[in-house]
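Just the one chain here, the form predicted on its own, laid out as structure tokens.
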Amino acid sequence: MGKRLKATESLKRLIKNYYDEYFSWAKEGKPTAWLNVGVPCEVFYAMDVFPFYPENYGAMCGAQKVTPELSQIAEYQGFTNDICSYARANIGSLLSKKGPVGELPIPTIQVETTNSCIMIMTWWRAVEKLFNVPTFVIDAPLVKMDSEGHHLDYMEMELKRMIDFIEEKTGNKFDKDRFTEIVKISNEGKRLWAEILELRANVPCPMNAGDIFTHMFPMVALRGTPPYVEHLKFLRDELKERITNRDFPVPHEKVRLLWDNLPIWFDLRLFDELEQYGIIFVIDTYTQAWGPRFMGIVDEENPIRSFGYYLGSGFLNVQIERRWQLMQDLIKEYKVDGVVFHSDRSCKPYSLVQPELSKLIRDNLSVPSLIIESDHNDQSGYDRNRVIERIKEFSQMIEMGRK
């Protein structure tokens, strides 16, 4: 149970170096930017503006179980506990000047996009108001399946406006040649990430969900940098080695499950615990947001327009038909026996369509599903034993249905 990847030590160094560099840039007075996860960091690396993702930081707060304390600080200042726990942890950290890595430097600028959830806009506006941070909002119109036609033209224009904003507020110019090289490196890593996700389709699966969620970090914050590619190669090769040597976290799988929505960051060990019962989560919808289906290879001949396509076709910017297609593909490709929907109190846009998806999966694929309720970042009210028991009972039901 809980068989750790050697690549995890590499990841720890990667994260430490990233935070060290962020603090160093801020101390030297070099421009930094806070971005939500839909905004392409490649543009900022090309402009010598350090990209920092508060959602990643929020996940760190959750993993280190400091979200309730930081949330209370935000709530005392009038922020309701109905808002996302990422936001409450981040704002509480800023107000108290403490957190997992100490006092966070205030960014030079902020950029966010409306393709994820309305809470991001509220969160970024709060930081803008509290700390007088210039903020740019990328407007991403809702689409049915993909951003195309006039929608795509609009997204390309929005990204060009964003670049103008960065140049104006930081004084740093957009270097097209450097950007092209960074995009090439980013694409190399995306191909590796796609390969890593594909390797999980192996039976038995070489990697559990807790590990893949942890190793998402470079896909969010380090795309386009050499360490990002080096790490993903290391991870890919280790998974291949596991398959060759038949060294699996669950050698005798009983039930292969799909996890929908964000993980429970403060309890990633949940996935390890379930392994002892032959239960393994072989794939997850959230990791696909950086995979080939939602943020695939960027067109190196026209990268800005290509990024506009991915921004405009983001995971929460499309209609349920796209989510349903993704579910069908994953269930078939990964030989999934059942789906666990995490109804996330802090991520309502992701969670709202889950009952309908559950019905579509049952009626069209005869695949059972389970809905559990929690919060991805705040352990207040979390009943771990209850969650484990419900997943165990669900898995036992699947096994009994085979007889």
Given for the second form:
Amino acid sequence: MGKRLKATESLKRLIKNYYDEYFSWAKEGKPTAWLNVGVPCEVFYAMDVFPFYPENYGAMCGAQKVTPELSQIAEYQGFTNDICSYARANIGSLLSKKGPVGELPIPTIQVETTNSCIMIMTWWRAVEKLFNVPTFVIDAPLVKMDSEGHHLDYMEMELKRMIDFIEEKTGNKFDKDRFTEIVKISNEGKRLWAEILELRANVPCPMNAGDIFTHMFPMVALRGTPPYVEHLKFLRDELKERITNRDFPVPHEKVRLLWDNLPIWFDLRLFDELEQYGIIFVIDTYTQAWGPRFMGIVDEENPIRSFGYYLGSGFLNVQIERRWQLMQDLIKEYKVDGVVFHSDRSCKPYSLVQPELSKLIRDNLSVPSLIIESDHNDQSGYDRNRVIERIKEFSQMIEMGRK
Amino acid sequence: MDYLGFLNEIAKSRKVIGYFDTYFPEEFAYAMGLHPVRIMSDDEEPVRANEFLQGFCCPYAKNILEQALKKKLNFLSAAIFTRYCDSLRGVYEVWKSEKLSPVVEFIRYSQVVRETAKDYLSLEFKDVFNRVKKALGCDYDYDSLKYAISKVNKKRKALQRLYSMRKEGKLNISSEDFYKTVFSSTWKPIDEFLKSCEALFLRNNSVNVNFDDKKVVLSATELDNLNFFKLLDEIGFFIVSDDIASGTRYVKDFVSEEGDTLDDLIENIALRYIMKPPCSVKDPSDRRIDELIEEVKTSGAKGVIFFRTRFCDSEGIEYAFIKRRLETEKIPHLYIESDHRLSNYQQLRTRLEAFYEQIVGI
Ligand code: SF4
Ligand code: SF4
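Would you mind generating the form predicted together with the partner chain now that we have the form predicted on its own?
Starting with the chain above, the whole complex follows.
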């Protein structure tokens, strides 16, 4: 149970270096930026502005189970306890100057895009107002399937405005050649990530869900940097090795499941625990957000427009038709036996379509689904045994159905 | 006749289209000879909507879906959503999948209060209303749009007059009646609404009342349950003004009637809706807070009642800043949280009474 990847050790170093670097940039007074995951970090690396992702930091708060106490601090200042737990943890941490890595430096600027939720825009606004941080919102109106026509033109314009904003606020200039180099590196890593996701389709699956969620980090924060490519190569090769050596987390898979929504960051071990029953989550929709379908290869000839396309067609910026398409594709490609919807009370845009998706699956495919309730980042009220029992029962039902 | 009865009646002679937030550019609907209606909450308990939306969805949004699932909104020929909040987005997805009205449209709305969004939004309006035209067999042109703009402007002007009279102590009607009138502006035909305003103006022209001690300003996003206003009346408050999406934030700012081409008019509409007093789902929202403070100061209100619908994310953050600002300005305020049905009615009553005692005295 819980067979660890060698790549996890190098990942820990990568994360540590990233946080160390953020702290030292801030200490030296070099420009730093807080971005939400929809904002392309490649532009910031190209402009020598250190990109930091508070959602990643939020996940760290979740993993270390400090969200409830940080939330209380935010609540005391008037932020309500039913907003996204990432936001509560982050705001609480800033107000108390406490958290998993101590006092978090306030960034020089913030950029966010509305391509995931409205929540995030108000979260960034909170930091803007609390600490006077100049903030730019990339307006990304919600699309049906993808960004095209005047929507795409608008996305391109918004990104150009963002570059003007960064130049104005940090004094750093945008250098097209440097940017192109970084885009090339970013694309190289994206190809590797696509390979990694594809390797998971192998039967048996070479990597469980807990590991893929952990290894998302370089895709989120390091795109365009050499260590990101190195790490993803290492991970890809290790998975290939596992397949060659037939060294699988669950050698005798009984049930192959799909996970929908963010993981439960404070209980990634849930996935390890389920392995002993022959249950493995072979794919999820969350890491697809950085995969070729939603964050594909950027056109090196026309990178800004291309980034605009992926930003405008981001995973949470499309409607149910595209989510349904993805679900069907993944079920087929990964030979999925059942779908588990994590109904995440913090994340409305991800969760509120799940009952309808579950209905579509029931009416159109011969694959069962299960909805479990939790929160991705706040363990209050989480009943681990019940979640495990429900997934076990669900899996048994799938097995029985086969007999 | 009540709101639903009235709309069912109207639907016999005109196509009715429903919208869900005040960013919907109703001018287009009038220009096409349609009757636009803001769908309001009612006291339905969520039952069927629970099959589609989880418990953490905003209850106001869920109630709108419940009404549709219970076929109470079958008079609608079309439902047009904008990108407003994440809960209404969920309602839209279900509405579309379950085909709850013959036509379901979505405006890929901008979220920023920036003139830079004007060209984009103008193109988006054109696309959406071209589809509506085809689907409902109607049309609009320069003249009809210009006429519709001037009509809606007249409605907003009349509403502004109601608000000023209220502030000047010249509208001696209960808060419940005042808001009944204000909210009816989003579902009554404009001429009818204007007539009822005229009657009110005439009746109250010479009245001069002094409610100084009891004046409060109400701040909220969606709040259209008239029982809440009745409760405030019973306690003794006088709602002198508000900062509500379908209150002053709906009433302020006109669409410019200038322009020689249809495109000019469409751009004027886009600009008004981008720059209008923002809800907390738009950015920046500073104008909203500034104007709330201004409403308090210019009306001589003694305090602010801030009403938040449970699970409303943007208000859950915005409140922290409204609170700070009110404290800095030394304006007493009360934060209350509920749902559209006021299911914690007794608790609300007790807290409101205590606030009344605090600001007015017994
Ligand atoms: S609501 Fe969802 S998309 Fe938005 S910040 Fe929270 S987890 Fe992310
Ligand atoms: S109250 Fe808030 S969450 Fe509910 S519909 Fe209005 S803006 Fe959306």
